[in-house]
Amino acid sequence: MQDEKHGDLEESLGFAQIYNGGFFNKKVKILDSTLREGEQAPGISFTKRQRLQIGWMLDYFGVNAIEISPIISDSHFDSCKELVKAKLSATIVAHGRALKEDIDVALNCDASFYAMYHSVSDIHLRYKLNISREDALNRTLTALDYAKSHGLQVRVTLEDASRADPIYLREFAKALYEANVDRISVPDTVGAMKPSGMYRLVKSVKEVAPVPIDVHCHNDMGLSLANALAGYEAGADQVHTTVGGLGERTGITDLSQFVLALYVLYGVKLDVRYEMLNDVYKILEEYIDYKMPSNQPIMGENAYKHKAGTHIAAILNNPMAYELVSPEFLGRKRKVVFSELIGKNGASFLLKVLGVESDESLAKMVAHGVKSLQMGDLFELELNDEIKQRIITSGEGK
């Protein structure tokens, strides 16, 4: 497969794809929950206007569904209703409890898809809801029947599925299937799964409930992306994400990381505008005064910065030496960092950019001088088209 701006992706991966087991070319849908799960992150709150703008941008980017909870407040209700009214390409999924009153709110929003959740683990049933397993199932089936009778498509989330009794979980899922549920979401609510466990969990549910499966993976142990990919391999056809991985506690699977992992590791190029990712993330940061960690994969500030002298020398010859896809593919820019780690090649590059003719002796002298300053990072330089042309003209990077 070809990345038009970065050459052959298979060449970029090289022999790594042998260990990865080859491409797994199965399409998957993206449900983005920035407007629901994302707003549950501590310190995060959107205005109605911001929710609508984020929703429009996510729709234009190409997600398949956008989740929002109209039951939270009047502002959330209005936001949900406006998004439904906008008739976006993405399905607007109204999220709420397995209760008649919540379903009525979704109906009043004119939503066509309702996502209800109910706990299935014993620790939740006892300490959160104080009800029995039988009551939990009956309550959910009653709510499902009510929603379906009012023309809604319904997804049921088996909350805390990863800590539920496997036998009870399968009984619950089978009952939902027999009651004509449209989707079942299998969440790792507290990030308790390792990838092999998430794979088996999704397989177990699919065996008894052959309906479309969602996965919703929390990042408490830093495994949300790995578990989402494991769920995808196990047969889930929709994965929940948020911009920046925002969500309750440490959040869930990050949108950019998931879509790029599919593209790079699985050979699945979704029908999304990858080059919009930078704009989507920037507008979110502006709205909520939130700065992603600089070392965050894909969209973090450092993701396309190159510092070590040997790295800089290599990317001047071919960026694929230290990049899997080009930054332009994601709407980003490549930068080089000049610091006390600079080497002969980096110093020669810097001199050429400054318009100074250099030879090996001068380059070594400059590198030695920068190192002797011991000032850490000195400055960054965007490797734009003008700089690239200077490199080509000067003969650097050949």
The other form holds:
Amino acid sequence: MQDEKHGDLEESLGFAQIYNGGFFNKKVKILDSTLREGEQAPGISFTKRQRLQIGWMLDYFGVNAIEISPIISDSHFDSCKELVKAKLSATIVAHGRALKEDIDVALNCDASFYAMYHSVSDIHLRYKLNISREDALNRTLTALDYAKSHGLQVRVTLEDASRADPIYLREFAKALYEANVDRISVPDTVGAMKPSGMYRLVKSVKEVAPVPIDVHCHNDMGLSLANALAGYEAGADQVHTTVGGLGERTGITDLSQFVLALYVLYGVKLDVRYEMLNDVYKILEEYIDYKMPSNQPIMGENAYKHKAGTHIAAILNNPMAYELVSPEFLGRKRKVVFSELIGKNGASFLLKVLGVESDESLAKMVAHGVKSLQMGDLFELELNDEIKQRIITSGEGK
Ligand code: HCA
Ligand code: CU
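Would you mind giving the form predicted in complex with 3-hydroxy-3-carboxy-adipic acid, to go alongside the form predicted on its own above?
The complete assembly is shown below, putting the previous chain first.
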């Protein structure tokens, strides 16, 4: 658990560990659905070439499974087929409905893993499909049987599980287990769960269906990360993510946030190339001409910028003062922002960076001048070794 810039994670967490209850050493798999759920985000569409590049990149990063729907279009079909053919380490999961025609498409892609979804909530059965609970189960069992008999490994997604009648949900899950399903996905399709609710939901399904469980958490209430972690604590074996948290409406759990929270807060280091995250996100942003919100945790522009003079002073001593994990760990850089908030300390740093001989009264004057101009941020700078050296060598540094 050594991280060069921060020493032991235990140290960077300090007494937070007491409230958090320590680490939780259980690995979990990552299924990335950027190519399926991610492409359902308004405004997002990939070319076939981009899908392949994203697939290769995610595989090299180290996700365990990559989900894609071959049903959508010819281009999606080709993308899925090529990804299967590429024989990546990650399993290519072909996603589609619990219907023979969709399963046939997956078979034509030479996929070996099929994820079929079927709604289980009364709201969906009534307003989306207009079928009975019994029909829903029968359709799914028929499709499961068809897929299995064609040699596919099968996950069944209990769509809108969080809003389904718990008794029916358990009957459904039990029937799938008895019919030899390989995995069950428990999605919070509309983000209706609190973390404690997600925990109970996963436990409840696991109790009657002891197969590996996926969780898929939507972010409608801003809880997709918290709920995915709760599902993981409840024993889910695989968590669904997308790059940037992209997905239908407000999306699902963000890949970088999940793997980082798992590492920092749970002490679980996955077999992924964390230092590649920056490139993965930058490439995706370029492809889709999309800028992530600057205050987005982990990969947002601001995640490693320090602005208040007192903060800058502290991180010069030890970045752990205001960072749980170093930016280098993610392939990112630390920056400092000089602004009207710099105060005397910050002004003295600024003068040193500029190579101006400074003393306390000059620093005070500059701080005062900057404040009275009310210009907001002046400029930002990467806090690399050279800049750090300039600030520190002139003596004060704090
Ligand atoms: C969908 C629904 C889904 C499926 C999740 C899964 C959801 O858009 O098809 O297959 O695990 O949120 O329920 O994304
Ligand atoms: Cu979804």
